[in-house]
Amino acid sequence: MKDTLDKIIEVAVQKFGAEYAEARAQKLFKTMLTVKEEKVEAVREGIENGVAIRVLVNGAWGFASVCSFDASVLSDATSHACKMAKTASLKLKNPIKLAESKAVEDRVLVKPKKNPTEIPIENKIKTTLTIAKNVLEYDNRVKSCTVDYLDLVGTNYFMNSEGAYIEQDKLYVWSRISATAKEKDVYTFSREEVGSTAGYEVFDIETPEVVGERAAKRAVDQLKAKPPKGGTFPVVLGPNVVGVFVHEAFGHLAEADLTLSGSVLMDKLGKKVASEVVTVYDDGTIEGAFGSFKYDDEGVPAQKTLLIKDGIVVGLMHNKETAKKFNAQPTGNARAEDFRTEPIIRMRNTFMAPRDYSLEELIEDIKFGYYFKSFRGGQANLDGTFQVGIQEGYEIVKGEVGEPVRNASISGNTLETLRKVDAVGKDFELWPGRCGKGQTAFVCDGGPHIRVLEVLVGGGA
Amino acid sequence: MAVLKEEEAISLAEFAVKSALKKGADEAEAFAYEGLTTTVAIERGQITKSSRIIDRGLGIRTIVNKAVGFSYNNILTDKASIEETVLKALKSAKASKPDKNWQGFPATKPFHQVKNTFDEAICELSPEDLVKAASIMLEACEKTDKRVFPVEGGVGASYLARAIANSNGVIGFDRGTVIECSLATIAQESGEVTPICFEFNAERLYKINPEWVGVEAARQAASALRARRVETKNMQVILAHFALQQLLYYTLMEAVKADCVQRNQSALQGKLGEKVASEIVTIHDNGLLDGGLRTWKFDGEGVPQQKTTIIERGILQGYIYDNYTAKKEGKESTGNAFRAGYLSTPRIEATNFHFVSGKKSPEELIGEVSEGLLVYSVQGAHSSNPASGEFSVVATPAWKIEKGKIAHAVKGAMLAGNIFEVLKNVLALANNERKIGQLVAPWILVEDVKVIGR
């Protein structure tokens, strides 16, 4: 494959004078299977190999991607992006350069304990529907499950025109469990993922049960809960919650894609922007977590980027045009999810730093407020307006935990949000999740349980 | 790598079916794909990069003793590689376990015409063409006003095909050509960022407007500044395209589906025949709407698309289907097999969901709201409940409505409700009907809608 890329790299440069020139090849096979209630959807398998080709010219970026590792398909397809390059420069006003990084060659090797490859099809089944019968047979009223399996695992070759090569392998188990409850005309909803770069061996701590039991027990639950009143309340967010907060609300405002895009961001590198018991870090090096890999998609070793040190905006996360632009360092975050596209400034695992309150402190001093303790999706827009939509949520009355409220939602502006956390717990959870840039990124959310003084939450019907 | 002519990715898909059925399958199925796009993408005010995507690959599925197995592979030089593909089908559905709902795949139904669904211009379209029709959006956007920022956007043309062989004999063809244009924008006023404006145009056909798509990113962002709180009360709300596609997608769209009513995940379950919406709401699902983003001669599965109605006048009178849960109820599938390339299998999505439009112009649908909101685009509505079809969403960009006419933008405001809520109070509908994703819609007022202000 060397060889291949070597030919790439230099028909870019050395013909149509590229000044950076890129390859990924890839080869990539994955396993799927899907469970509605206790029935195999199809068991699904495939091979998908191909290669992408992005080069800068006159100061502007081409791409090209095919599904192919002949070396005529290679040689047109070079050939294209670098006249994609050269007519996308026409109309440019600023040509775009690159931060430097050292050229590395490595061959990064995944040692899973259990290699999803030499599992058998037939323990994936298995799995799957232990997981579904597990939620079905928790209590009746619990109506359906699907239960989605994916493994993925392969080579990514890496190769620059600054002479970095990397043989990286790529291993990732996910599934993701949805449950629906019903009682009369309520119907409830709840939804658990799993998911790991370690290996297969995460079920045996994410086991069936206990992530059916978790995905049950929520829908049934949340089917005696009572909406939420719409107003400002003070509320207390559980790990999996302030980990979608400081990844939708924060982080994406943190990707200097986003940031040289107007997000609120822009004029605070250097200052306060959260209160100061507020640590932000987005981390790719944490072992086995569904965000770490060793190397991305522009050949930068992935580091623990700190983001936010109490409260005051140090970083952001860079790819080599943005590093280039504030004059810092590439920090490892572009990822392209395939070969079909181009590497992006991405989070991997981000997560606010725990302090030192325990849950009981948090919520202690509330008289009324709100628990919110997992989410279903969430959002942010450029100008920090963000929306977290809760999963599982309850009351707190009198400095307790009270009844459940089903269908929340958490809005508000993420600096004024940030300003507004005056304790952090002292506990930690990290999330796998997914999430969309035009692309797909495999993350990590978390943190502690922390305290928020003020925040807008979105009533039910 | 030339585009595979109509009899090589028929020979394709049937080479894979003969192989399966020789190879022990009871049943078998391949879907061929491909998809070529040429993209000129714009960054942050100028046109920064392009883009040309070559995918192509086939996806097949086998059936052994009522168990399904599916293997895709984007290889196709030769047939040692399909004959491989086969074999790791048929050892996943060897593996798998049988399901005795399984009737068997489609047999052979004529496919019905479709119009306006590929155009030679947009294979013909050179990169330059691209960046010419991507320097017009922008430079419209930048004439129309100072304060706007053109964030990013872009212009990018696809030629896609597919074909589908069976062993019941169903054998079919189509390609088509999709061609966009989108620009999202903010504008920035003494030290107020507004939120993300967008505005696009996609098209069948060669006949996109991008200075329109320019000014109209423009025009909105700028008209989002000056964003104001609003009271927290009940009030009338007009849902724009891109906030109703929203708030419809994760919800009405769901439930719609037959295997969600099968399964007890959809809220219109048993409700066949009932009022649902409000009288005026007329909605058809239809697969071969004319120039639709989503119209094509067959479904996933070799069935012909065709239109269906969902609801009609109020009442509901049908679902979604694919061949399976059709065939589970004694139904004819409705065409709604849905594949995303060759990489999946089929599942069940809405084609061209076509809200059918009111005469009202946008204009004299705001001239009726004494006090309320309209709505571009919602933030958070894939954090509903599709189940429940419950929804707590912020609105944004929005702007106030007074006595008749735009006050000023809204600044926050969240949207929290239920979708058949909002089906039931809808109170009419405007005459600008817009393809947006699988909607087709105009936009709509709907009373009573629950605001989270401050």
Second form
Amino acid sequence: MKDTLDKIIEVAVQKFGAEYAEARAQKLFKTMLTVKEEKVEAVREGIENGVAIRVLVNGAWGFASVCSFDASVLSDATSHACKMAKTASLKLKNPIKLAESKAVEDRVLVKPKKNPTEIPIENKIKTTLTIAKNVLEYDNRVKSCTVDYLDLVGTNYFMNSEGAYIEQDKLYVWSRISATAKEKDVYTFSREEVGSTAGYEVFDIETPEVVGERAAKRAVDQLKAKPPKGGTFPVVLGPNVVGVFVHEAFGHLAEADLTLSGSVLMDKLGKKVASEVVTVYDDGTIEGAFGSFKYDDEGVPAQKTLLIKDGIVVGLMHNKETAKKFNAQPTGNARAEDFRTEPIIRMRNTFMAPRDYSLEELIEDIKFGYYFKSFRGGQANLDGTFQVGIQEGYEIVKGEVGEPVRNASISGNTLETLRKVDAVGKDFELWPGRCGKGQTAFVCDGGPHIRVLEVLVGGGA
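What would the structure be for the form predicted on its own, given that what you showed me was the form predicted together with the partner chain?
All you get below is the one chain by itself.
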């Protein structure tokens, strides 16, 4: 593979005068399953092999990808990418320049206890069916269950014109469990996700029985919940909600390409945007976490990137292009879903750092408010507005957790909400997930429990 990629770089640089060229190849094996109720709806297995070629010619990008390792096909694709870049450069006002990064040669191995490629497809189907069975048999009020399963195993190869060559094993195991329950005219929804970069052994811990019961119990428990009061209240957010808030409401704003596109952080570097108890990281080095890897798709080592320190914005997530524009260093956040796509800036494991409060201390001073434990979904805009749906929540009355509430949401302005975080817990959890930004990326997010003095809660009047 090294010789194959070397020829791509040689053609781009010597024949077309590319000031930078990179080639990414992948040899991956993928399994996808969907089970609805206790019936297998879809099963797909297959090999995903191909090469991505990206070149910088006259200050403009060109890109091509092919499902082939044939030398003539790759030569033609390289030629196409270079010609594309030359054409684009004719209309370019500001030529693209890249920050320098150290060229490394490395071989990154993954050694799972249970390699998903060695697990028979029948066993994977049995696992997903068992999850569905446990959900549906938990309570007769549970009406539906969908289980999605994905595993991805193989090797990525990277070479660039700066002298880097990296062979990096990839391994992901992921499952999402969705359940609904109904009683009279009340419908509820529950979702759980399992994700690991360790191996299929994740199901020895997150067993079908444990995961199935957790998803079903939440759906059933919410049947007796009531709508929350609409208005502004103090809230305690659990790690699951903190994670999605930090990811959706702040993390995307701190991806430097979106910052340049007009996010509210554009003029906030070095300025206070949150209370002094708020510190936020995006870290690609956490062992076993769903968003971790050793090198990104530009060959830059993953690192622990500090975004907010004691309330002050101190950094952004960069690729080599945005790092040059900000006079910063690449942070190892360039990621591509596969060989068909160009790398863009993506989060890895994004979280708020813990402090020193217990959950009881966070709750005890609240006369009336809410404890939101688990999220249902979230979205945010570049202007800093956000909304996060809650799938599990409770009233807080006189410093005690009270009755459950359903169909709640929190919304507001990200920076205003971060300024109202007055206490941060000492616990810490990360939750796996998949993030969409035109491409899908495997990520984690999380943090400790936190208390927000006031936030807009959606619900019944």
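We call the rigid core the largest set of C-alpha positions that still match within 1.5 Å between the two forms. Positions refer to the first chain, counted from 1. As the structure is a prediction and not an experimental result, all values here were calculated from the model.
Participant: Tell me whether residue 60 is among the residues that move between the two forms (Cα shift of 2 angstroms or more, core superposed).
Facilitator: Superposed on the core, residue 60 moves its C-alpha less than 2 Å between the two forms.
Participant: With both forms fit on the core, is the shift of the CA atom of residue 429 between the two forms 2 Å or larger?
Facilitator: Superposed on the core, residue 429 moves its C-alpha less than 2 Å between the two forms.
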